[in-house]
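Coming up is one lone chain in structure tokens, specifically the form predicted on its own.
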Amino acid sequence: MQVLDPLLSPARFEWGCATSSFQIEGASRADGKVPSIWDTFCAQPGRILDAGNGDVACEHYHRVAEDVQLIADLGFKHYRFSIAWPRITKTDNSLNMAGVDFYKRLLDALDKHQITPNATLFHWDLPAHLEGGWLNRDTAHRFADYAELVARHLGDRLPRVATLNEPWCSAFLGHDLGVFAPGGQSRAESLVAAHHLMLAHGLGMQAWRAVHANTSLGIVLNPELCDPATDRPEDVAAARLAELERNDGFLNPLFGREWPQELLQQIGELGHMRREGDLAICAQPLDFMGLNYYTRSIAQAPVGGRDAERGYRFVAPQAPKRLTAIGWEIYPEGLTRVVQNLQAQWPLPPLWITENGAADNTGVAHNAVNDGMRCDYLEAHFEQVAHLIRSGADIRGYYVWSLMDNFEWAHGYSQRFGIVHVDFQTQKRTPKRSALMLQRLLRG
């Protein structure tokens, strides 16, 4: 790609890069930071593929000026990051000013380079001391308290704020599949967690707006595009159930709609956790919605066991398919399909693509990283974004995931999503071919 589509010109379209706190900051015990559920999860043998953790990560906490300089050098004028709840509050839920000061230093550095901050309040690193986590309704109220603290101490410097990142992952990977913190394996409890997350979103929006009414507020979701493995009715039904879980379970509450009956049946006797008036709290007016897209899923009817509780099971795409290093299918047209599916079902606010990227584990050779697969992946998705805008979608920006290689959750440090290579022994940053491609495109 020699030039960007005119619709994606930086003069009219927002280009940024994205990170999250636990994945890059390190300094896991510095300046009063309390443990998160991911600190606890990483300490459990067998949970993380390479036994890694977030103790050091990319040392961003101590290298914030260097990393913001890197963002500026690459030509980005917008930066999406998350604020670590365990840095902001103590175990008694009071303010930890040292944590606030770190984010003030980050915002100072961004301001110096005229880079606009785009903050997310919760990117999965829940404080470990909150008893019951997302299974406890009280956690939603503690999130509102946390949102109010951030609004009071940082809100005048944050023009756009998302409450949650991908609540599906916190609820279902964390409480049903058990592969994310805290590692639960209960279908009904995952639905309780999903509801409390959306309640937290609504309460957090209310708390923030009580302090700063003019902030642009929204949420970041990872909607499902799921195709049936065959045209058999049972596979078609399984694919629809997967989409109901990922999409309707979160988008319906955002717009004051009840869950589908299929999900209400699965929550069973724990349905009493949902109370009258909750949907009205969840359905706060949205100024924007962030969408994270990487790939699609393929579903089959379940054959038994835990899959039967969900009503579907995922299978690998049939060969030959192009895959990223993590094993995800490269399916750029899925971005168009998923956005159009959402537009047909819900009254969406303005959209940002808040994450899109590929795991490409190409290493450093002669002080360079030739991540050609990632370059091709990104270019193909840029074309889809331009196509969507031409088709009438109100998409206003794109954030590449991720600025740099980092702690990739249950995969540890085995998968590299960054456009900048990080040597985790020396912390040396090396811009990859993909970063240099974006630098050239953004500079025209």
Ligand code: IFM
Contents of the next structure:
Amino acid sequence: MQVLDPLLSPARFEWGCATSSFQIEGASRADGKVPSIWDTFCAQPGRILDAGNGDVACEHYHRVAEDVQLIADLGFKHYRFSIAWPRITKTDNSLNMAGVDFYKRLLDALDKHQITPNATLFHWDLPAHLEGGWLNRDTAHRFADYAELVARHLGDRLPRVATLNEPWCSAFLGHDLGVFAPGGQSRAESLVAAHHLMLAHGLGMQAWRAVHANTSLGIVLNPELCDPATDRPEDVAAARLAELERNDGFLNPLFGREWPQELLQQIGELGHMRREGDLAICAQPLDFMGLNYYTRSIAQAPVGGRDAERGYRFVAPQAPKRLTAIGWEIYPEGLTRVVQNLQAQWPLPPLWITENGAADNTGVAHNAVNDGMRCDYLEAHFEQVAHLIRSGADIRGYYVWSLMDNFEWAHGYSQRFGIVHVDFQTQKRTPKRSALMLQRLLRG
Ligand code: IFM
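To complete the pair, please output the form predicted in complex with this ligand; the form predicted on its own was given just before.
Time for the whole complex; same chain goes first.
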């Protein structure tokens, strides 16, 4: 790609890069930080592919000035990051000022380079001491307390704030499939967690707005296309159920609509944990919505076991599909389909693509990283964004995931999503070909 589509010109469109606290900060016990559920999950044998953890990660906590310099050098004017709840609060849920000071240092560095911060309050690192985690309704109220603390201490420096990142992952990967912290495996409980997460979102929005009425507030979701593996009616029905879970489970409450019957049936007796009035709390007016898009899923009718409870099972894409290193299908047109599906069903606020990117594990050779697959992936998705805007979608910005290689959750350090290579032995950062491509495109 030689030049950006004029619709994506940095003069009118926001270009940024994204990270999250647990994945890059390290310093897992520094300055009063308390353990998160991901610290305890990583300590359990067998949970993380390469037995990795977040103790050191990219050492961003100690390299914040250098990393922000890198963002500036690459030409980004916007940076999306998350705030670590277990850095900001102590085990009695009171303020940990040393944690706040770290984010002040980050914001000072961003200010120095005139980079606009775009913060997320919760990107999965839930304080471990919160009894019951997202299965406990009280956690939603503690989230509101935390949101209020951040609003009071950092809010005047944060123009745009998302409450949650991808609550589907916390609820379903964390409580049904058991592959994310805390590792639960109950269908009904995953729906309880989903409900409490959306309640936390609503309560957090209310708490923040009571302190700063003018912050642009929203949420980041990862809605997904779930296409049927075949056109057999049972596969089509399974794909529909998968999409209900993935999309309606979160978008309905955001817009004050009840869950579909299928999800209400699956939560069963635990449905009593959803109280009257909760929906109205979840449906706070949104200033924006962030969408994270990587791939699509292919669903099939379940054959039994736990899949039967869900009503679907995901299957691997059939050859000759192109895949990224993590095995996800490269399907750029899915971005257009997702956005158009959402537009058809819900009254969306302005959208930002808050994450998009590829795992490409190409290594360093002669001080360079030739991540051609990622370059192609990104270009193909930029084209879809331009196409969507041209067809009337209100998309205001695009953030590449991720600024640098980092801790990829259950995959540990085995999957590299960064446009900047990180040598985890030396912490040396090497911009990859994709970073240099973006730098050139952003310069125009
Ligand atoms: O690394 C994650 C990120 O934390 C949330 N969205 C998906 C990315 C790639 O798996």
